[in-house]
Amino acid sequence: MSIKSTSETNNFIDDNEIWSNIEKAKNCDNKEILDILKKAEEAKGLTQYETAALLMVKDKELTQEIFKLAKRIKEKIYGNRIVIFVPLYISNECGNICEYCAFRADNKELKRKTLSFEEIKQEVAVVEKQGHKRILAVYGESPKYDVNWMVKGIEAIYETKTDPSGEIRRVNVNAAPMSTEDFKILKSSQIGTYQCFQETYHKKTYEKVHISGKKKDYLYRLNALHRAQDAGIDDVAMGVLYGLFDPYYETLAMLKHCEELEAKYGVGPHTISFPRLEPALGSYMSEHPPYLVDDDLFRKIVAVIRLAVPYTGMILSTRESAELRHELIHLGVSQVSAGSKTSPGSYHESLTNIPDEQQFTIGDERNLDEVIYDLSQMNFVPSFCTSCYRLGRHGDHFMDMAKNLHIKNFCQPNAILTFSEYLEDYASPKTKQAGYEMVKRLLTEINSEDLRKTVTEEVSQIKNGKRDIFH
């Protein structure tokens, strides 16, 4: 009989810990909040307590002042780019049964696809040619495919080349956990970010919507962040989907894995996405979530987490409306997801998502072009980089320069040439034009002389044909 790890069996999360700091963060009046705002502006993090009681905010200007703030620690970090990046759904056949999802191996209504290499060649191909560098495999949980196969996928990813300058420059992964011997497979694929999602913290309800399947182990999947770690992945990113369990409890519980991945790593989670239940395919609960969180808690949950990590990438995806969207993204929000697919091989065969082989209801179907419009008239920069994972900054070297407020010196330089590149070759002309006018003004505002005339001239070699410009 074989005996589990503590990477296996480890319960990290403290649920009377958590109800207590929710208890106390009730009483919490204004004055101590306006003291926590004023410790948040340090950009050091906020507490599971401090943090519960900016959740829990009733005051509409207090509130404000919370997402204020929440806009200001995101550019203060990483200035005013917007990582853009797409899923693409390697295969919709699972061995789990959840409740809330439409993939779930008991949902008869659902067509089964599984991608093969050259299918998975003809989708990159599709969003190559709208102008994307970065992609988000997902891979589903269906024990029929091993970590070999995944690797072949993300090597035919990496393989794939359009005109004009179609690449895909880095993979992150969102697959089932695996053990240690396995993710050092998946590391050994050059892949950027492995990606995993608790769903929920609370384990009673987190055993009663996994009805079967490995997905059903509760602290396997908890535990999975830290055998990626001990294989080299070293940066991890997590979620919870909002909906299942207590919202409030959900957050400071994902806080506090925060916490544990920092204490035994040095190196909290890279990004943190914050998903809503979504109409699903022969799902009750997901049309019904057992606890609604409305907009105005969820706008509020988003600035929150920003406050309590504010140097973790935070990912907004096409769940949201594109009004919605459109708020959230001015309050702490660092990464999108842009003409987004949730079923395999939909890019390359249709225009639209397909109902009964999608996983979710997508919110947001602009395509990639209009999206980046829309973040140009905002006045945020469309970025594609991928300079730091190619050039070792990544894990603690990153979090470290964030957290000195150092990675900002790369991200808009990186962000600016990206932008110019993906105007030069995809954008229509009334986005190139836009564009253009704010790379104009960005380059004026780069502080350092040596620095801006770099760039304005590496601007110049782009739109001459030269590609893949990186600091």
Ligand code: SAM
Contents of the next structure:
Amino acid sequence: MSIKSTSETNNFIDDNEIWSNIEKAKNCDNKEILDILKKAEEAKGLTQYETAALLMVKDKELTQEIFKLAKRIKEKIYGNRIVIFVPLYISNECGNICEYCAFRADNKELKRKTLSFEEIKQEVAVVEKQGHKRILAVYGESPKYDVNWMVKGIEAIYETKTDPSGEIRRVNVNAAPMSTEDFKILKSSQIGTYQCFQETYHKKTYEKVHISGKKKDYLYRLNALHRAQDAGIDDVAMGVLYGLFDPYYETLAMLKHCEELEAKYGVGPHTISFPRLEPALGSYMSEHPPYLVDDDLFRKIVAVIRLAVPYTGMILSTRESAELRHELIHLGVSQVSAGSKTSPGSYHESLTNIPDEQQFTIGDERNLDEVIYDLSQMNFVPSFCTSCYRLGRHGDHFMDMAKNLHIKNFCQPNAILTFSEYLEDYASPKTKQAGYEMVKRLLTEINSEDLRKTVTEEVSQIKNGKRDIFH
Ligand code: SAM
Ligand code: SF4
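For comparison with the form predicted alone, would you give the structure of this protein in the form predicted together with the ligand?
Zooming out: every chain and molecule, the one shown earlier first.
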């Protein structure tokens, strides 16, 4: 019998602590809320109690204050750049039965597909030709493939190059938890971030909705990011699947997870995602979430997470509609996916999602160019930057720079440069025109004269054919 290590069994979620903070927060008055907002302005993060109190704010004016502050804090740390990525579904084969997911093993209606390395390359070529530079590779959990096979697939992604400047410069991975040894193998494929959502931190609910399969082991999943860190993957990403359990509990528990990683490894999560349950083929639960999170509460959750963990990247996926993404992007979001398809092979096979192969319904079906145009109209700079990861600025090094407010000195020039590359090689005429007007303005806004001159010269070089310039 194998003995499990603490990185498989450590339970740092304290139910009593979370519920008592939620109870206490119910009595928080408006004056105290204003004090919490004053503290949040310092961008030092929030306690569980303060987070719960802000989540429960009902007053309309105070809610607007929370939203405005979330936007200010994000801009203070990261500037107005929004990083763009695209998910690449490699396999929808899965041995688990998760009640909310179309990929679950007992879903007979779903057509199963695992991409071959050749098919991976075909898919990558399609998204490269749209202008993408960052991929999130997504996998089910199947005995049909192991980490060595995943590594070969990731190599196939990096190897795929297309004209005029198509290449993937960062592959992040969303896959089932593995052992520390397997994480070491995964790291060897030069991944950026390892992402794993706890789905629900509430153990009883977790065990109920994960009906069978390896994923049923709550503690093995709870400690996945610890094992990834132990294996040297220092950019890890977390998330809750909102809709499964009480959203206040989940947000506080996720905060505890951040604190736990920070205390143990000196760095919290690189990014946080906040997926909401979306309708999935054959899943009754996905259409009838046990704890429905309405748009009003969801907006507040996004903004309050920005205040609670100010330095963490926040990812908004295409699960949400274009209209809501329009609003949420102002509340502290720093990364968005665009042009996503959630069935393996669908970038190559068709221009629409294939309903009986996809994981869940997409809310925002706009293509990359439309998203980019829209962002530029909202004065956000779309960024395809992968510089930090390639120059070794990750883990605590990255977070220290974010905390010292240095990161945006890199983010803004790199956003301008990668955006210019996109405008040259992939943008529609309308986006190109609007984009270059924006670039012109952004260049004048760079405070340091030396840096302004350098970046202006680099944009000219890009217009003359030079590629992949970064700081
Ligand atoms: N199999 C791996 C796992 O479970 O961690 C990774 C892939 S899974 C396809 C990625 C994420 O999709 C899950 O962690 C879950 O949060 C999310 N997901 C599953 N079903 C969903 C649904 N119906 N609506 C929204 N998100 C969903
Ligand atoms: Fe499989 Fe992940 Fe879907 Fe669960 S959420 S059924 S583990 S793909």
